[in-house]
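Presented below, as structure tokens, is a lone chain in the form predicted alone.
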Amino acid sequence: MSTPDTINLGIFGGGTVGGGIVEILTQKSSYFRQLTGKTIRVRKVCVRDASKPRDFTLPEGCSIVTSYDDILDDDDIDIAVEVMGGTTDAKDVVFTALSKGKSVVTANKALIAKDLPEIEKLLTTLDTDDTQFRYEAAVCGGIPIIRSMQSDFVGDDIKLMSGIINGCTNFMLTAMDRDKKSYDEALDQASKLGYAEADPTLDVGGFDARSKLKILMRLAYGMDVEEDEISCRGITELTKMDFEYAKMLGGTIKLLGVAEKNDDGHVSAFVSPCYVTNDDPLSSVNGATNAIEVVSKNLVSSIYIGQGAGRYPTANSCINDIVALAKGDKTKLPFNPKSDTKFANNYSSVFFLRLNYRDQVGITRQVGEICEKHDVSIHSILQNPVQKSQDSAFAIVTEKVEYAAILQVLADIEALSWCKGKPFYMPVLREDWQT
């Protein structure tokens, strides 16, 4: 029964996360005890399959159960913790919890990228503050951006944010670059080691990150904007070449989600992978770790490093909602208050393209005719030695111009005869790229 020094759980999803929190809270019970003055109980563990062999070992008076009205149902359930994935079964787990008043904890990024207003909504008609709605695992695992970006900047103003924010692909993308791996090593070496889901488009396409990057820009700015307004390009079309030319500039290439409020007030945002310099914080950001910048008025730059994933990172932002929610710690508005701020679709940068090209006289003079013609100024041209004819390629790298006519460009280049397959580019990520 649940009494009031005692906080019971009910956890849907008994996979990596779920049972790096079973754990987590067995080996700290004397000391969240402590530390909340109630002690936390597991009461519930919601799998498809109860059979199934466990890697942790289930505390005294939990039961295994294959039914979600086991926990809904159940009054002495006092928090509902989706670690399940999906946005259909996990929607409605959390939209009844709520609604029956048990307060959620969730690492469902996709699910609140998804539904964000829909849960926000639910939220305001909700008569007591007592449910509360926690997501601190949703982005980036293990760091606490999440409660940094709902308190630590409620008196600054945010200029930029950007950053490593899927660790498979930072993880492919170092072994691409440092180990010199081609895509399909680099993924299936991310496959073997647990980093990419069986199917990874989520990951490669950059869809992991745009969700991140949704809620972030919530927090961030008081905006909604819908998934596939924001540019999404992922790392399937990066190649080896790509990361000599980056090298032959003095840095390196990462998988980004930027957002950005300009000089007019508008926020404009992307996934993509980005140009980065040696000496830009993000460069030595390696292999499955995450990091994001946070440029601001008052704090200037805030950088946040940490696992991005994985059974414990993910599991021990779980906890630390659990244990601020036993501590009876509130939040009226889990998303920040809404604003104003419009999505402006589009944004500039200096910009890296890279042409593959069948040889014939004239390529340069196009190219730079079509650059004019769309306003686009040309800083530099970059060709490596052609070893293989099939290998046949060159790289421009632009002043700063809108992204909308790169794309002008691009598609110009591509109907020209000599161009082969599709035009690669990427955005620079700082103005001041060259020092």
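Think of the rigid core as the biggest set of C-alphas that the two forms share within 1.5 Å after superposition. Residue numbers count along the first chain shown, from 1. This structure is a prediction, so every number in the text was calculated from the model and none was measured. First, how it differs from the form predicted together with another copy of the chain.
- Once the cores line up, the CA of Leu416 ends up 2 angstroms or more apart between the two forms.
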Given for the second form:
Number of protein chains: 2
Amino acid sequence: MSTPDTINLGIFGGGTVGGGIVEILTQKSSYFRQLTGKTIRVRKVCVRDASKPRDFTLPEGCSIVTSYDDILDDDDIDIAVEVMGGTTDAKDVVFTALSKGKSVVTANKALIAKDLPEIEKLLTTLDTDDTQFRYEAAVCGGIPIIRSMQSDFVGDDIKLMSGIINGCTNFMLTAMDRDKKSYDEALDQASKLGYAEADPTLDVGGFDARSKLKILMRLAYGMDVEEDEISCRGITELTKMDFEYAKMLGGTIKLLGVAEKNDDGHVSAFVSPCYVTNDDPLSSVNGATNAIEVVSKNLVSSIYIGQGAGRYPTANSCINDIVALAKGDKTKLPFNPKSDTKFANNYSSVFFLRLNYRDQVGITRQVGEICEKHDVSIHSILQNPVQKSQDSAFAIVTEKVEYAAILQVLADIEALSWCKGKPFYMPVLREDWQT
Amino acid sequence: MSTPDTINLGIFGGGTVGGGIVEILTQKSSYFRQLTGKTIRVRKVCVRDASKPRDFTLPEGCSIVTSYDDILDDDDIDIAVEVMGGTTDAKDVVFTALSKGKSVVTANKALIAKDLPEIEKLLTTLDTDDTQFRYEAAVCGGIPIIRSMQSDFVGDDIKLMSGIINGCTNFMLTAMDRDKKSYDEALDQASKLGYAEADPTLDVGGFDARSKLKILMRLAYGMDVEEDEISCRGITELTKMDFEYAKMLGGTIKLLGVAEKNDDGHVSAFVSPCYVTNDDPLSSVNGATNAIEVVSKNLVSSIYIGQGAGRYPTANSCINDIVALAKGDKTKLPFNPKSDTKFANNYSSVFFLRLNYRDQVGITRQVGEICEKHDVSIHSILQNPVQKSQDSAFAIVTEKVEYAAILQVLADIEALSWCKGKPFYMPVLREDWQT
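The form predicted together with another copy of the chain, contrasted with the form predicted alone above:
Below is the whole assembly, all chains and molecules, this chain first.
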């Protein structure tokens, strides 16, 4: 093993994030020695193709390797940094490293969403506190939300989390709302700027946000939920008209991941476009920026806004983990103990509905009847002037009602002859909804 | 000393915050045992008057004492929690507790602003890591900004901090802007709600914000600045008209504490009302809420919004510190090492100026000449219709210029016969100002 005043690192992945980590460690080496009392050295970087050019300078004494075992079998290496992504090889690497007593720092959201329970199980079987596991960079890149969940709310009770936790879709929504881009233009621009996943369905379908929400729910409520259980809707159904209505109402549309502890102690959660009023700080979070609001008993409302991805924000979070380990910080895992909190996919909210219709008489009456049947109170009906009688829409804002009731209303409306296509709905994020 | 599985607390102060701490510790005792492996027990609460009724239930085995020494001389007490306020007795208590090997958790902003260098000095002379000092609650109550400064930016370089760090004045500005209250009505309401300090000059004069800014500068830049050196202007000069102009410009007015590292490596800082555009998340931070934006090399922009004061937000931060100590977290102090960064009270910004005048010809020409003389470029001139010729005002927005040049322009304008009263000025917080 390393000497008492040195910490040796092996990094899996020499790409964007790995390069950023090496850069920061090189620039700050003497400062980190001052902070931690130790010299942090990168000894090996494991890459797939050693001949591929790299965008960072290899530190003195650091070699490029191509076999995972070059790091895993090296007893001199104290910390394995996993920034290669994926969930198959990455999982093997993380499990083997931990089993061999190395601490692990990872930025791998997919791995954590999929395998955190198994990792926590492994950690509890290890008979030592010296093997630590940290994953600050795995959720919302540069926002220190993992550490905050692990240490700022220990004496608190989290009622609600509500976050803009996918940069690609927030960039697209900003472009569509503020810059009047079409959906396709916005997606194209997001892809060009590197904000989209290789498969953009993960972004626009809300699935990336759902993975992060699942991880946050583990931390906030001590519960492991299957991702599939969380209702997930992306931004593909949104039209220009929805932004116009949102503006009329004095707000905008954001794709949010929301988890809420209801009065009966159950937690509900969903990913969905939501209407957000202009006086909510989340409404001003534009571009690829991420934000998370936590509503809790002691702290009332806490909001964290920052970069959700990118080389330096992500590398910065890995560095925070590495420095904490070098300082000797120990986080007993599972840090936020498991609870017996139950999941129930139902919640109450004010809802916005948009219905496209073929103009005819009696529509308002029929909608009114359906809402009444399902006990849904209407707060207001909005209608832009009808431009073409074959292509018109109106919007309804309900009072606070159950999600299940809205689904019934929508199903009944969709069955009517004048209803064109699938009605669109979204929760309305309002102060009085949150409390 | 206590047994290995117990942590004993002595709390100085049984008021709002002390009561909140006891309440949370009681409610969460079994959870904290699960988290930390230890039982956290409050053994003594030191109050001035033991006969005064308390708003919390004393835990079993906890006694009320009235002499500081009852806690300080008690070798069974591991952590001294100082929530009594003030800077004389509180200082003695903190220094004595540390000298006797007890860890200290404090919520005392005034003490930290005044005596942190001395406390750090004492800590470095102690030959142990077991005596820890934590003060998360001392700045911005429930916002975990101290810990964030100590651990989220270790690999980063902070360029700028800009914060709404006084709840009373933000409450007042919100009331004046959104609810059209007068200054006096707003202050009266803030006092009634308990947002104002005993001496509200500390709030409205900007001095409370300056104390917090000084502490944040220590953490961000490793520098100890005398508070007096930081230019400090409160909200007393603001008029209704300034809010009208701000609205015309598409923004609002916030009292900000700002510290910025300039390109030459110097740090400048000020507390001042600032014009903030509506698309900046800080513009939506209303009421007594606090917010801090940190602009940095790696993380680009990070914003923390939360409750700056109050029983449970402040108690929650103390609890986080107590639990971290119970877990065995150790923060080497001085955590953010001192640097040789120099302070220079000059900075560049776009400025908003408001001039009250007695109507006459030639005013625009004269102002133009003065600005030209001091090399200040004018971006735009705004004027609401003149309502009374004896009580009119106009506003100027400059290009980005040096603070010193603005002071010269203002002095020259004030000397002119048509100028009524002191011209008002404030920096304009804009994206391009921050970068």
